[in-house]
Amino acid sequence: MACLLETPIRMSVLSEVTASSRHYVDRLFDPDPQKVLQGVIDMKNAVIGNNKQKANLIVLGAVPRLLYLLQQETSSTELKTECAVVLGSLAMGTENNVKSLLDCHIIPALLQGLLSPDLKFIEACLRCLRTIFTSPVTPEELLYTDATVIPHLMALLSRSRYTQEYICQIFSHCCKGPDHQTILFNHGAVQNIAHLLTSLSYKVRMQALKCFSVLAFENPQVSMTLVNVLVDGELLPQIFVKMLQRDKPIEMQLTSAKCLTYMCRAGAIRTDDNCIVLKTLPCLVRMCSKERLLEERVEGAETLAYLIEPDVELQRIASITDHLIAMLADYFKYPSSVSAITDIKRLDHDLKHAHELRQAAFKLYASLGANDEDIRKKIIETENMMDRIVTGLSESSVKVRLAAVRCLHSLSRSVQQLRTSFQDHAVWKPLMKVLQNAPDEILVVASSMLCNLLLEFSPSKEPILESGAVELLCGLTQSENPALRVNGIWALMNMAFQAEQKIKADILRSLSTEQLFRLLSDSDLNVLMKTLGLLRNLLSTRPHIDKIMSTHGKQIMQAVTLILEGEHNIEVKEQTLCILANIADGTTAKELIMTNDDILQKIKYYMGHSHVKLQLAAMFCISNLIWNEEEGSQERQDKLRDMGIVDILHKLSQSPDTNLCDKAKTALQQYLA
């Protein structure tokens, strides 16, 4: 029986809920315009702060009717304005409300409303557009669909402080990436918005500032323009510096610091400029203190990480400003059990977002330790730092995991730390776990770090090899992502350096000659160079050279021929000739060169090449082939003499390049001995 009753009960609840709201919608259809206006005003009062009522009215179909009234030529301006206000209020509810409004094509209707001569109606439309465009469910592209919209919005900037505030807010939310920046820049955004920085309205100044931060981000063209813009006789960077002074609101300080940071990173302001060293950097460090709100600390740390990332001197200055390295350790203890937060809502918010603090701290530590050995040491000696990073590698948040891997990667550039802290904490274990199943963005950084852990002086190299790294890395070389292919082959190259024969055999077996050839014909130059580096490391020490060439000689010689004949740059050909020189150093392997006239002719050709690097590499091949103390050297010398190699050696012994000249003379002595 209960099952039979379930549906009627639901329906009666729904009809009860909507019945109380239905009369609001019914009044929108009254033939008397005055009653319609009063109905819209009553609806406005009913929905303010009432999400349930908003949802009910949307379900009952209020939106299409409000949009109809908003667009009707016969509607009074007052009615149109009130409709825009109600629609704006509905948009302030849940994301589902915004989706419903978008489904009813609210944006074209509101944009059309901006053509009205009435300022109050324009402001109501802009306020509603601002609310919709700042919602995460609204595609930014909707602002750029009609090419006439941006120039019209630029023209409306001069109408009132409200049009200025709302339009700047729309621009700063809808400017995502270089295409949008270019559109806004080409329509005069810089000139139209610059003077708003001196507006009497704080909200206008703030939104204009936010506009400049999104316009300048990674954009040299905009940044170079901003540097020279004058507002009331003052240059923009000077205005930004004034806005990041301590007496200004935190939001303004942070956004000004972002503007200057982005201009600096885009190359418009030097990293040693006082406005960066003495103003922007200290301001961002201040934002990291525990007195600041969680979101301010996150934004401060992430912006500072971005500012100092490429510059060693800024990293050094930041590391000794206000005990920053120790200050960041607090990011991992938040909120603490003795937290000063008495506002329960704030505490709840911060508990949900505490992972953002950890992410920001990892990012900033990664930037701080990118180059300087002493800074890395300080970071690692900060309380429980390595444990925190290791914990970060297994956090549920992808962003925290990525930031932790980046931090670890930055610290792994230190030979000292690879030998000590990284070994003490067995960092390789969680790293291998991360590599088993992670999104590409994490894999790229984690595999890059693995390259460092596989360097020959790293104590982690052995255990990593024992934990199945060869198969994992060979798998990476088959990725569609070029960065993963590079890292996979790079790590194998490091693994093969001065390795035992068994490891080299494992690499060749797991990789397969088919895959090796695919990598040698890879369109990505880095992949090709690292694959040649791997081959060079595999073909080192005589017994290894002879063993590998006895099983894979034919294919390797084929690959070498193809590369030397192909359209490749000097570095690629030099590496390939160095591989040949290694083969020529083998005991039995050198016969694969001596019995291949095509390869011998190529070596001869490169001895006479215009580029010294290639001549030197070809000389190494010849020296290894003619060395007197080795069996069969006389026959090899005779064959090469008949090919005209001795004549070339005489010519090269007169070379102005001392290195080449010495190598040629040494080779000639082998003939005289």
Contents of the next structure:
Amino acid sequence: MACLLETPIRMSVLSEVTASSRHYVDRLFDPDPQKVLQGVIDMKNAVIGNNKQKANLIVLGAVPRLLYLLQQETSSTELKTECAVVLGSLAMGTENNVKSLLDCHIIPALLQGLLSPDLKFIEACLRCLRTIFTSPVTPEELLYTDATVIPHLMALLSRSRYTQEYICQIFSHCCKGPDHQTILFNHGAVQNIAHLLTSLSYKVRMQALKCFSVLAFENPQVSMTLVNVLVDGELLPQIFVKMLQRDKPIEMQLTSAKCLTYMCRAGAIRTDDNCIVLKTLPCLVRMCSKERLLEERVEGAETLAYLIEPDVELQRIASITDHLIAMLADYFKYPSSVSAITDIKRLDHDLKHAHELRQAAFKLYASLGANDEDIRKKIIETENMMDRIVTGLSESSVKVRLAAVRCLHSLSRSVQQLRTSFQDHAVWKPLMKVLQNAPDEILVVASSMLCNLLLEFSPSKEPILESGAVELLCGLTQSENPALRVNGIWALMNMAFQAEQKIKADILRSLSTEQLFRLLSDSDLNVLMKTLGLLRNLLSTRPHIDKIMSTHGKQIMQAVTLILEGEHNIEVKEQTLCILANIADGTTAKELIMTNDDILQKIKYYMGHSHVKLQLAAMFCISNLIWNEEEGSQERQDKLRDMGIVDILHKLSQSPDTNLCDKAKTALQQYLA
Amino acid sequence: MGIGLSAQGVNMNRLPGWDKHSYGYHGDDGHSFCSSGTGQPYGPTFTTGDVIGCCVNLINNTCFYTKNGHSLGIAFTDLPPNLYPTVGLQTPGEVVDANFGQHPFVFDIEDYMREWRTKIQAQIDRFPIGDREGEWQTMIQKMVSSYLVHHGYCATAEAFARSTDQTVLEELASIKNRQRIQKLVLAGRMGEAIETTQQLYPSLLERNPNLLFTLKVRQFIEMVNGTDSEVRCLGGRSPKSQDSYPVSPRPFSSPSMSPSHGLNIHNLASGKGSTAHFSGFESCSNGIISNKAHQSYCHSKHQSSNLNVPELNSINMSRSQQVNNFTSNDVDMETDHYSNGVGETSSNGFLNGSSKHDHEMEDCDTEMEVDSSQLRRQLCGGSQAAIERMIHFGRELQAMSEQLRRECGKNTANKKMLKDAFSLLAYSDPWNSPVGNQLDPIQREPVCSALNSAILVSRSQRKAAIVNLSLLGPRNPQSAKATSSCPSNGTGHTMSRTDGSIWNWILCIRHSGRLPTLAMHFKSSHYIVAFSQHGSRPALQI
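How about the form predicted in complex with its partner chain, since we already have the form predicted on its own?
Below is the whole assembly, all chains and molecules, this chain first.
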């Protein structure tokens, strides 16, 4: 009932508002240009800060008319400028406003306006463009569709501090990925923007700094250039260092630390350079402190994680700086119980950032613990950390789950932790859950972690096997993503190492020989190597060899032949010969080699190969075949002598390589006995 | 090895941090020790070749360490004041190299200080001010007024209050009374001061037996000095010596008729009673001002402040009279005479007589020089009767001390005070003896302000003027002096002198007497490992 009563009232209010808005739009069509100008100015005053009014005007079709007036040759510059200002104001509203403006093709119109000689008009157009391009709904590609735009913007950089601020802001928002970086770089972005870092205007300095941070990100070419740029006789890195002094605004410290971080990761600054070790790193650690805003703490931790990721020395320094590891534990305390009671606004704010904070902390822990055993220990000993990570594995946010898995993966590189904390917290359980139906990016990290958990000394190996890991991993080997294929087969290889017969049989059954063959011809070298590793692990201990060869002998021999004949590198061939040596160790399996002249010829060939590693591997095969105490050794010795193997053995016993020489002598003794 | 901080008197044979009032970071386990035998996990371990830094933040009383230039985070909070850098060495043959800032630090301490400066600046900028407009003005006026009242500048306070429409909480008469007493104390006439206090504020001293004792000890000292009225009336030969202070090594340091005040670090130099009277901030330490110039200065000051106070006029009168009478003015003489004049006029004719004035005129005809005045410096002004009176008074004092101990228990401060005072008699020339500084007129100031505060408390006035409590000035002149003297004695290092009042790098040794202990620490060691930071030098040598 209430609804029914209310509806007409609302309608009337709406129509009233629309009527007043209608008036503004009507005035844009007045034949007197002076009245049009006054109309636009009144409209400007009416829409400022009034989202409803903005939406009304857009619905009533003000935008196309404003754009028309803006582009009309006959319009006065003043009118054009006022139109651009109103459009800029409309763009300041909701995302829907921006969408409507984009639908009216506002960007080409404004870009056209930049060709005007009038600075005020240009500034108004740029301000509006800035607002539109910084909106998340605007595709940044729109900036690059017309090739003349970027050079023109570069030229406008010298016009005023406002053009500088707006253009830099547009660049820093629209530079996504290496293509955009290259376009901007090729049009002289570095030279044109560098001197703005010493501008008197804080906003200009700040936007220029942001530009450099996006330009340098993962871009060695830009980064290498930046290192040598001089501004007022100072090198750019020195200017960045000055900008991260502790009395500068936090935003500036953080952004310049980002610039230096990206330049360092792109290889332009050494990781042991003082500006990284003594300036950038401590600055980023400070950004993680409790005194900073939540957003700053997230950005600080993520940037620091990125900076120290590849360098163990930086990881060690960060781990002792300002109690960072303990400081990060605080990232998990949002929303705090206090904020829930006292302040709704604060609670809302905390909730919004809680996920971001947690994932940032996980990322940083992952980087910290990437290489150093002591640091891993310190992380795990931090209050409830394992619990927190394990909880993180089952969070709804993909970002948090991914970061938690990365963190665990980093920690799982520790043998000691695998045996203790990982077992105590039954990490494998949530991990197996994560692996079900997870997006690829999570699967990649989770499966690499699974590889570690399946190492033979890991106590988690058993329960993981029982929970159906074999099926899961075999599934991964069929993935489109090479990283997943590698991880799947790698985990299987680890699983098969010194495993019992039943597991080996399970693996073979689940994987199927067809899949095995497909993997052996995989384009990814890593996949091939790990598959060979899996075969080698499957074919160990005599009963297993005979069992497997009796069922899959034919296919395996075919695969071996194929690889030995193919174009492969030394490591692959060596691995294959080792598989042959394993087969030769079997009791019944030996015959598969002895009856295959093709294979025997190949072994003989590799005994005379120029590479010692391959010679050694081939020698293992021969030793296994001619070993005295085994049944039928006499016949095999004879057959191989007939093939000229003994002559080769004599030759090898003179080899300068002692290992090879010893092996050859031992083999010859088998003949004498 | 332990690196840290300890208060005076902490056992030097144990690592810093283990005992009360000591704090340390130990290299063997990386733990921090906060006055306790059990440490807390703090940082990494450190060893040969490492550079360890220790920074005390005097703003928030925390301490953090650095290792090879990397901050390890806060180690201690709520630190007490007056800690000294300490290194404890355990292993035979250890050597440390200490850097108190003579080389650049590895850690960027300047940057850290910049952050704190910005922080404090922002704190000041953000300090909430009341809504009412003009509140600042009122606050400042109140501060000025309370300062004037506290220190007894009654005429100025009255005029100031009139022109700013304020009410002075204390009656004018009361201010004048306090001023009178203060002047007596500062003139060294302790006996009269005590008598006047007892007259005007009966029961005040009865309730403060310790204060009374302090006053009496001071009286004893003034007797030795020959300035106390009880010995003076016993026939000091020269009237000059009665009124003047014995000449101290700094000719102009003495007759500070201006009450002491915390804002002026070296206010002991403000010899001109009248100028001090006006502003309290003048310090005429250059005693070479010609009488005329001084006079005119005084005069203009008078005009500009537009105060027409009879008391001040009288000063000027006595002054001009003096000018008329003397053709050549020795600086010393002028001071004596001047202080005399002020003292007398303002104390409403106490011991003031024209005959006395004439006396002095005669006396001034003879040229007085520092040397001759030193000759005059005799025990109790050189009179035998006075000496006997002094001895007798000393016995009374001893008796009082014993009685006080029986009633109020032991008081080491009192005991020491008495011992020091009696020690004066052990020297043939007390002024040049090791305990001679007691005779320095500047020592009257603490006594004076203690008495003033006690009177104000008894009248439930503010104990200290608001100005003295405010953030802007150093908390007390002593600490300010200590800070500024630090760089000059060559042992310490202050990061930045201008920041001295709010910030000090820890390694500023504020007490030269402490240094030998520290040096011994270093001597007994022959091995390695760094203490504190140094820049380019690569660690330490065996």
